[in-house]
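Below you'll find only one chain, the form predicted alone, shown as structure tokens.
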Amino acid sequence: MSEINYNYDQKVLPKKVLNIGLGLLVVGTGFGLIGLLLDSQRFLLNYLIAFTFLISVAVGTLFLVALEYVAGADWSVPIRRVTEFFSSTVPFLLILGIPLLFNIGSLFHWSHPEAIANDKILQSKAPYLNTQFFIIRFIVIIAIWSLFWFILSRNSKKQDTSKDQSITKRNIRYSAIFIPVFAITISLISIDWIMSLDPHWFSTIFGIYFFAGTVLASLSVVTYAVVKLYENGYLHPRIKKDHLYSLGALLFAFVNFWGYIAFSQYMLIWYANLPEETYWYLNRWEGMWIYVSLLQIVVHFLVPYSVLLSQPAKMDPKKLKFAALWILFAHLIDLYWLIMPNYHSEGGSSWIYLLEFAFPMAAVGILCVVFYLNYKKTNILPVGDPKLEKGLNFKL
């Protein structure tokens, strides 16, 4: 097979991307640590919000890579490296999770032996909800994700030089294995780190709810990065608005999917009207939380739905960037709504409220740094992929 000349010279990404990322990381971490001095419990919950946000983006982008291979998509091949770059955050999740692992007792009620002693529900859940098994599950899940990330990304980069088409077939097989594994592990992660904050509550649809938010967040990060690169000439010149439309259509589809799952979870619990389920929503319908709950409907569904509804909007760079950033903000609000109602403190400083988004700021910084370092050492165009030519010629 003759090699195709794509007439593409990768532009150097300005170092300001790295500087912005490092700045956000340092400032966000610094202000976040101030929260430790003011209120240690709220500090941990704020850190957990940022941590689960990074999980969403990291493993969500890895899922998108696998999905492309399994679906046999052509249009996304020229921009797949952007997705691969963000998925390289996966191995760092183990390091970032260490502070939380050392504070399991401060986060999770079920980790206290005295709490289990007088609670039949916690006793029945103890074989699963115990500290040792919790840590083992977390390490094993991150190891599994890291293994699939390593295999898929290594093969993709190797194909740039070898031009071996059989590598694509191997990645399709690995991706087909990863997707059901991802479905199980992302559900376990959501149950362990979020749902078990309130161990008496349960929902059979919670894993899917977190999955919907995960895919939305990862799609938003990729969309924003691709549009910015497209506008500034860092992608292949044959990439056009037809590619952007596909990203916009996926965003719109998962906005609807998230709305459907969110409503389904609420409707099923409301209809069953079981006290052991309904109290979770009732807690989020009291005090300030009623406003956050109503905000969810507007911010996470109505606004992005309206912005992305028309066909021209799905290929408009300005509207796509706005929608992507808005959805990322909505995902943070969603995580805040899921996690922070579990905060209980008799005191605490009011200054902590000014630091709520310090760690999410640091998380965005991590993503910027990871993307810059990957872009610097890896071709952003997968020149060895056999579907690249069809991807560059993609038309609606």
The other form holds:
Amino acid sequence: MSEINYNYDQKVLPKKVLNIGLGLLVVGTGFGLIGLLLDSQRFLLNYLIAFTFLISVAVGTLFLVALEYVAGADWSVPIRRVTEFFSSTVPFLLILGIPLLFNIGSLFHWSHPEAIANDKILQSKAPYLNTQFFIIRFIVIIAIWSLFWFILSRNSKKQDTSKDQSITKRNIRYSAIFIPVFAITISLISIDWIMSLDPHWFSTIFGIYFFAGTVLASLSVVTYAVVKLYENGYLHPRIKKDHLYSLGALLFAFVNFWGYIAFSQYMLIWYANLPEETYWYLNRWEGMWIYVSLLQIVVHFLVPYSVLLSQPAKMDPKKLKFAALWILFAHLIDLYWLIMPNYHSEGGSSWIYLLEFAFPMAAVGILCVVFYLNYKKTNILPVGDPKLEKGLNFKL
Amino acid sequence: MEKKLFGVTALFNTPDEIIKAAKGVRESGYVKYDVFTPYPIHGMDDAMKLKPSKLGYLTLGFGLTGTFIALFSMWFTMAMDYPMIIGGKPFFALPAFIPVTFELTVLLATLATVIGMLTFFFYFPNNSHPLHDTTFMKAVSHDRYGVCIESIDPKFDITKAKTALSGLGGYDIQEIYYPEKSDIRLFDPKFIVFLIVVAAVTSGAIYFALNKLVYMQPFTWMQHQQKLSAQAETKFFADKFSMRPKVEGTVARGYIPYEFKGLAAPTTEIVNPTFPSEKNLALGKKKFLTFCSPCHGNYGDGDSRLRGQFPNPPSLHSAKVRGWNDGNLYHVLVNGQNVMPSYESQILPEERWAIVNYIRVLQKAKNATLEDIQAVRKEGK
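We have the form predicted alone; now please give the form predicted together with its partner chain.
Shown next: the complete complex, the earlier chain at its head.
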């Protein structure tokens, strides 16, 4: 086997990243806990927002890794490690989910036996929506994801030293298994954690809706990290704007995909006009929620669409960074819009709403810490990958 | 005749060579040159330093035009010109219009892109490019890569261009000339025959498609239902009439039978229940002109076109008729008299009374006295 020297020395990531991450994590968690003491239900839902946000980034990046293997993409090989780093958040989801598992009673209406007793719909959903099965599902799904993350990233790291080409082949096989598994599990997770907050509602497209948001969020995290590393010279010098363009194009494609799915869900419910479906939107049409609902169109679709529309914009680092952060923010708003209308309480002073930023801040902090620790341990360039040379040569 | 030079071509064997060649030609300062490859080669834009295509603006412009046309036409037809309530939605039901808007946007954008690309960039109607039918073109559309430096380049010099190309590793260097003007006549008999055949085949095909294919029905359950059609035979009833006669002893809905039917004259006096208002008289005039005037004439003089062909229809201005009360007139209308048939089934009761009122007006007008005229004049003042 011919050895290719990539003339590459990994720069040390400044400690600043870790410090920022830890700071965000500590401050976010601290303020979040204060919020929990003040208004436990509201901040449990907030915790759920941050948790689903982390789910989407963690398993979304794992999906992107698998997608690269299955599609046989060359261009993303030099930046695959960034994606892998973020996907190592997956096993932590089990720990992060534990506080929620202990509070199923205050989060989910369907977990109360007295609510089920008087409710025909909940009765017929009970075989699926019950506390034991819910917990089992959660643990099994995270375990499956962790298993795939473990196999894919361990193999990838092993290749750095062994330079064994057959590892790529094996990873392709595992990825091909993972993708259909991912399709089912992401739907189940979104139904369990978000849709079942309102157990009377029906929407068969909900899993895809969450999937679209998931891929968007993970893509923008990866894009932001890659552009930042690229600008400061932490990546291989042969990574060019052509690579950035591909990231931008994927982001743009998924912005469109999200818009398409979100509109499909809305239009079908609007057209059929069935009371058992429309009330979900009507809840989000009341009071201040109408502004959030309408802002979704602008924030989650129109702005990123027009920023990323032109070809030069897709490879402009500044615009890409802006679009990535913007979409991440839009995804948080989307989750807020999905989850928060289920909070029912009178009163409460408005200043504590500011604390709602706490848990999402902590989630971003976790991502920073995870990235820093992984970067320290692992090569940022998968030097053993047989497709790396082709990926570095990638031209539009 | 002197042949006009189009350019100089050279062939290369690998994609790497052609990228190097493109770079080399550009760096020698040539502007009017082009590269030919059997498939798109990554990195060629950069090697030739091509500017981003302007085609995107055309796509964007036509896409937005499509959006506007779709929204405007749906708004105009559905909300302005012919508002219809569909499914309880508002007239301008935006969510329902979005799919159509999207489709039209994409349609116009794609069509504009393809047509724009063909016409502006490929000079579409032109099919006599000098490179056509050359061995060079055959090679580069199969498995070779080629460069052509055109003679319109300001730096062009035939020997320098040739040495530059061979210096870059090109082989099979050729001079390409403009083709001689070919002489194609429009009225070639073969061409005319060809046109006639095309016309015959297309019109025949269209005739077949429109008159045969279109009317082949996949299923006909709706057309041939088991139902009664008016004026048509049916197997359902023994007498084969689909329109049924009145059942004995029943009365049609909304129909009041005439009390003195079949009698020579009403046994008691029938009182006219209507008032000869302007509206009532207008109705009476209309019905009189429809049903009565064919025999009695437009003014009731008995002078219609039928005069002489039948026993003459009587004038309605005779002393006898004028002497009748409204009830008698009504009775004749319903019952018929002598040759005149009954109009019971054609004219509704209130229309019959309106006709009676109108006949009274005609009679008054035809037999007016001086006093009547003076009375009208007085009223007029």
